[in-house]
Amino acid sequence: MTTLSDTSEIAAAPILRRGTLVLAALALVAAVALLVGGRYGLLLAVGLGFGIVLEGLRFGFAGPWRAMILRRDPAGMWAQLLAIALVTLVALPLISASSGELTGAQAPVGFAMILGAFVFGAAMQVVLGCGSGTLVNAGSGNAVSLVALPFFAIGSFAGAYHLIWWTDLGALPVIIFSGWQGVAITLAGLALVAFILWKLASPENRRLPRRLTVAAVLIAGLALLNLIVAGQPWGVVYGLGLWVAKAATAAGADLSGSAFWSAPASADRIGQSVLTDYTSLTNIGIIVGAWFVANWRNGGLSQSLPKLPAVAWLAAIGAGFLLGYSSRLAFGCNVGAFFSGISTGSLHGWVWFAAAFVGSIYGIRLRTLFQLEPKP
């Protein structure tokens, strides 16, 4: 027989567990701040915020693109465009007035960039996760993403290792839209894309849920905080490759054959603590933040191991590697190239968006082919 005392203890258990989670998160941020400095602790907190919002409010990139392609549901993509617009309004004037203290996500448009974005778009639909999405899904216990993530990191390292060879194939000069003129151009482009999505959408899907509006505002705020604290936009891919570069160097590998990893800036970061690398800190925060939400909701990682054939697991491994490799060629993923590239005025962000979206159309078909989901 259950007594009143037993009922009280059951009711109190979630409160105690959630209180412990909050204290653990605060302790983690405080520990990083004490070990390496307040700026780094704050960046970890920003990463935790990204992870909590992305998982808690189900804000993503790969899934909304899939929803638009398959169901003509643009809500998730509208939320992405809204977040980018909010960042643009603040980031472009801020960068123009910063005298070099703040930098944008700037990159040239070239053969390797376009090819990389196309491949990334396809691969992210195979594992249903982009750069941030793979981190979030892994943190919340998704088995496919847990398999893909280490190969994503290896691919990022390999792509950076070969990057100069690829960029030597040719590229246009870096084209930047700056200041208030850049704001006007970028907002006009975002409005045009939003209108096209509205025209293509099913009538019943022509609305933006409050959840996604709130998520877009929070993501924009966190992205701006990342820019101000780190001096650079939100990114994902570099940090993953750096982890493998550090591991390879610790194992005795010689990276002098790579112009990228032997460059002074990269060599310095390889030799320093991972806790002083901005992108690594936000990546760690995203994983832990997603784990935090999963435990807050369920008291643990409740996602069961899917029953998939061997070809599906091999596809997850291959797609994970291609996500990392192609995103280095494309100068970023949905975060570093699409989100941060467009919001800080770089033309390559727009080209990345177009190439990756086309790639996603083919990637959805590959997901069925590799038996990651049943045929419709």
Given for the second form:
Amino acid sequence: MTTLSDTSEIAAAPILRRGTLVLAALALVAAVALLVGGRYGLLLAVGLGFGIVLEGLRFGFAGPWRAMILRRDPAGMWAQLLAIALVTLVALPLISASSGELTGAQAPVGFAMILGAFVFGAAMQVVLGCGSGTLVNAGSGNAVSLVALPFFAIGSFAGAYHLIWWTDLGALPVIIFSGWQGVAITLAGLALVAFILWKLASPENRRLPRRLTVAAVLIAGLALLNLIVAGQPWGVVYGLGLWVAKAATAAGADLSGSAFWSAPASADRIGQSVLTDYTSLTNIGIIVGAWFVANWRNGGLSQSLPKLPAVAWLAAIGAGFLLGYSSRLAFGCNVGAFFSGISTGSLHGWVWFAAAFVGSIYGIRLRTLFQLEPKP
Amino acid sequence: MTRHLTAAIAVLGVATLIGLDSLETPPNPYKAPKLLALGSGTAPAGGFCGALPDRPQGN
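Moving from the form predicted alone, what structure would you give for the form predicted together with its partner chain?
Now the complete complex, all chains and molecules, led by this one.
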């Protein structure tokens, strides 16, 4: 028989767990702010916010692209476009007025960049996790993403190692849409894409759920905060590669053979704490934020781990490596190139979007081929 | 086995990364920049995904 006392204890358990989670998050941010610096604590808080919103409101990139390709459901992609548009409205004028304190995610369009975006689009559909998605999924206990993540980091390191060889294949100068003219061009482009999606969508799917609208607004707010605090837009893959570069250096590896990692700016960052690297801080925040949400939910982590064949795990490893390698050639992933590139006026963000979307169409087929889809 | 295990591994991995890195390259709060880049008067110097080695400002 359940007594009143037992019932009270059962009811109090989630409150205690959630209270502990909130205190842990605040303590983590305070510790970094005190022991490393206020800006770094704030960036970690921004990263936690990203993780909480992405996992808590199910805002993603790879999944919505898959939903559009397979089910002609554009809701998730509309949410992405809305978030990008909101950031554009504020970020571009702010960057123009900041006299060099803020910078955009600007990179050149080139052969390797387009190839990298195509491969990234395919690989993200194989593991069903993009740059931010792999971090979120790993933090919430997705075994495939957890396996892919370290190879993502190794791939990012290796891609940066060879970056100059790839960019020497040919690239245009950096093309940027700036100021209010840039805002107009970018918003027109986003509206055109949104309209094309509307035309292609199934009539029953032509709606944007409130959850995704709220998520888009929150993600846009956090991305702007990232820009204002760090001076640069939200990114993911640089930090992952830096973790491997730091580990390799600590193990005695000589990185002088790489024009990228031996450059003074890179060598300087390798010699500094990982807690002073902006993309590392937001990456850490995303993993931990997703973990907080998974723990917050009742039964959020009680799902059994999948029983997948060996080929599926090998595919996760290979796709993880390719996610990292290709995103360096592409000057960013879905976050650094697509989200931040477009919202800060870089042409390469648009080209990345087109190439990665085509890659995603092939990646969805590969996911089935590698038996990563659960059997009905 | 449930996601409790894999989620714990992810968070422990992050904790290990920070712990080992702090031993190798301890942070120095006295060298911290201003709270916000906007209004700081300094150019951004962080690493970024679009960074090329000849562009030390990150983008």
